[in-house]
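As a starting point, one isolated chain is supplied in structure tokens, in the form predicted on its own.
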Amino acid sequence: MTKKLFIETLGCAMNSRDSEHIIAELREKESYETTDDIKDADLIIINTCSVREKPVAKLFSELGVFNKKRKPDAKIGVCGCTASHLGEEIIKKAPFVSFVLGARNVSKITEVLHKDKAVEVDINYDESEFAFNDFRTSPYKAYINISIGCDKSCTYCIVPMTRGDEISIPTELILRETQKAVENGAKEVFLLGQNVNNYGRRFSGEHEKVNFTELLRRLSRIEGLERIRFTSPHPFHMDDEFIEEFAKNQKICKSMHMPLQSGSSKVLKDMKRGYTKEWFLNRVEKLRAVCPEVSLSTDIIVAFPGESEEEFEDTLDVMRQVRFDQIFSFKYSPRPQTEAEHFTDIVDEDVASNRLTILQNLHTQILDEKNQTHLGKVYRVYFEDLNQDYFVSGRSDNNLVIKVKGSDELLGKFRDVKITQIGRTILTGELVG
């Protein structure tokens, strides 16, 4: 008899892929089907994020709601990064939770399902060679993990404490998974890792040593694969070979996420990012010299402990020079088990809020200016989403979200689109030809 699974995913694309793995294992081994109605679910899972404070606070709020809405015999499980760092504390605070499964233990989902109050949160558990069953939320693109964990020691970041040491997934497994996704209809793959361009530094067994640039070359040889995206490359590992391959390889989409975090070399040193303001700007200059059409996105933290007005101005200076197409910006929040949790030179909350507003207003101004340049231009769009307003949307090679009037007949197809209307987050156009 088919059972029903309700799953809520918080956080990053890696969490989304973990949720797909959970669904796949439960479908194949436990006969679960997904449902959007929590009241019908036999199993309720929340896949958590712990990068910032708000998702952690949201966890216990959501659990309370789930407990009220669930069927009397429905199980509730907590997975992901917050599960990794809170572990048994989750069950102590919410005793109705049936199991806790850490971000590095996804392959154990069918085991913990049958152990009441199971807690599996070993961040050293090695899943790099585990063959998950296949499930994807979209038939048109495939998220593919190329590494697990993180070897960096950024002072603000909890990820190494929740996902463990970095291990690369064997190249042959990545190629095989990509080939299967293409055979099932995907024309685009999205490679995932905490620092994708550090790929190949460590494998768990004896495997051919392949770096990220070579992995991109091999993936691009797969017939039927038309687009390759990835996140996130680390600025420290952006060598010339990688940048040149990015520029010349026609299958690699010309959009790059470059996490800046701060424009101040002093703050970057305090963060232990491993690069300077000058290095970051040099990499952008090199990238745009060989690939002028590239679109750039970034992450920025304002009000890191000890950040002065001058150091904040350094961040604004990088913003003005680079003119990012998209930013993900946040006020610093201390995370448990991180070095910065113990820093004492805390920036005043009002000052922090003001800096975030200034940063976001500057980006809005830059975005409005840049968006005007798209009007009348033609972009090749890969359509993947059917909207409720009789529009179909997709992305251009350089990651612009573009919609046109249309039906599901456009899904999974590439078409040229001329931009007729500008929006801050989505452009509207009409099909050409």
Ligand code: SAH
The other form holds:
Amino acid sequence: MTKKLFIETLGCAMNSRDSEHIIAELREKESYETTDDIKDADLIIINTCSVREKPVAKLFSELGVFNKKRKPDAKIGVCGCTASHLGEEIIKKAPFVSFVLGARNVSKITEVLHKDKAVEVDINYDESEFAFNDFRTSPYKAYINISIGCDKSCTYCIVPMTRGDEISIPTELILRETQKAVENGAKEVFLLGQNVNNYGRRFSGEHEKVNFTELLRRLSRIEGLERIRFTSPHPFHMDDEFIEEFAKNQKICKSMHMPLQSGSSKVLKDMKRGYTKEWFLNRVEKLRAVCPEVSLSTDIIVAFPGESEEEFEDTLDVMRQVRFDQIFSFKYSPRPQTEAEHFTDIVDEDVASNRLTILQNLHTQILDEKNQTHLGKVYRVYFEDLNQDYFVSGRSDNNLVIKVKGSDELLGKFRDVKITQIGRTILTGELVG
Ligand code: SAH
Ligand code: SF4
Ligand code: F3S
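Let's see the other form, the form predicted in complex with this ligand, since the form predicted on its own is already up.
In what comes next, the whole complex appears, and the chain from above leads the way.
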């Protein structure tokens, strides 16, 4: 008999892929099917994120709600990055939780399910070659992990403590998984890792040393695969060879995530990011010289400990020079086990909020100016989502979200679309081919 699984996924694309792996294992080995109705579930899983404090604080109130809503015999499991760093503490605070499974222990999901109060949170556990069963939320686009963990030590970041050391997944496994996804109908792959362009640094067994640029070349030879995206590349590892391959390889989508974090070389040094303001700007210049149509997105942290008004101005300066197409911006949030947790020169909360508002307003202004240039242009869109009101949406090569009137017949297809209406997060257009 099939059982029902309710799973909530927080955090980044890596967590989304981990959730797909969890679902795949539970479907194949334990006959679970997913449900959107928590009251109907036999198993409730929350796949957590701990990159900032807020979602962690929310976990226990959310668990309380799950506990009230669940069927009397339904199990509750906590997975992901908060599971990794809080471990047993979760069961101490919420004794109705049946198991805690860290972000580096996903393959043990069917084991912990049958143990009482199991806690599996070893961040040195190596599942880089584990053959997960197959499950994908979207048939059109496939998330493919290319590495696990992170070897950097950015002073603000908890991820190396929740996902452990960086290990690259063997090239042949990545190629095989991509091939399979393409055979199942995906025309686009999204390569995932905390530092994708550091690929090949370390494998767990004896494997051919292939770097990220070479991996991209090999992937692009797969017939039927039309688009390659990836996240996150690190600005430090953006060498000329990588940028040139990015520009000339037709299958690589011309949209690059360049996580800046701060525009001040002093703050970048305190963050241990490994690059300066000048290096970042130089990489943008190089990229735009060889690939003028590239769209750029970034991550920015404001009010890192010690960030002065002038240093914040440096971030605004980079924003004005680069004119990013998309930003993900955050107030610094102190995290346990990180170096910056012990930094004392904390920026006042109102100053931090004010800086975030200034930054976001500047971005909105830039975006509104840039968006006008899309009007009347034609973009090739790969349709992936059926929206309400008979709209179908997808992305252009350079990552614009575009919708047109249409039906599910468009899903999984490439069509040319002329932009007729501008919105901040989504453009509207009409099919022209
Ligand atoms: N590996 C990626 C980042 C993953 S975490 C990279 O190096 O770019 C995603 C984003 O969360 C980071 O880019 C950063 O902007 C933000 N972040 C991480 N730790 C944070 C913290 N302590 N406070 C606020 N934002 C943080
Ligand atoms: Fe965190 Fe830095 Fe690793 Fe990104 S590169 S996951 S910010 S430690
Ligand atoms: Fe991702 Fe959050 Fe973990 S951003 S790596 S799920 S801490």
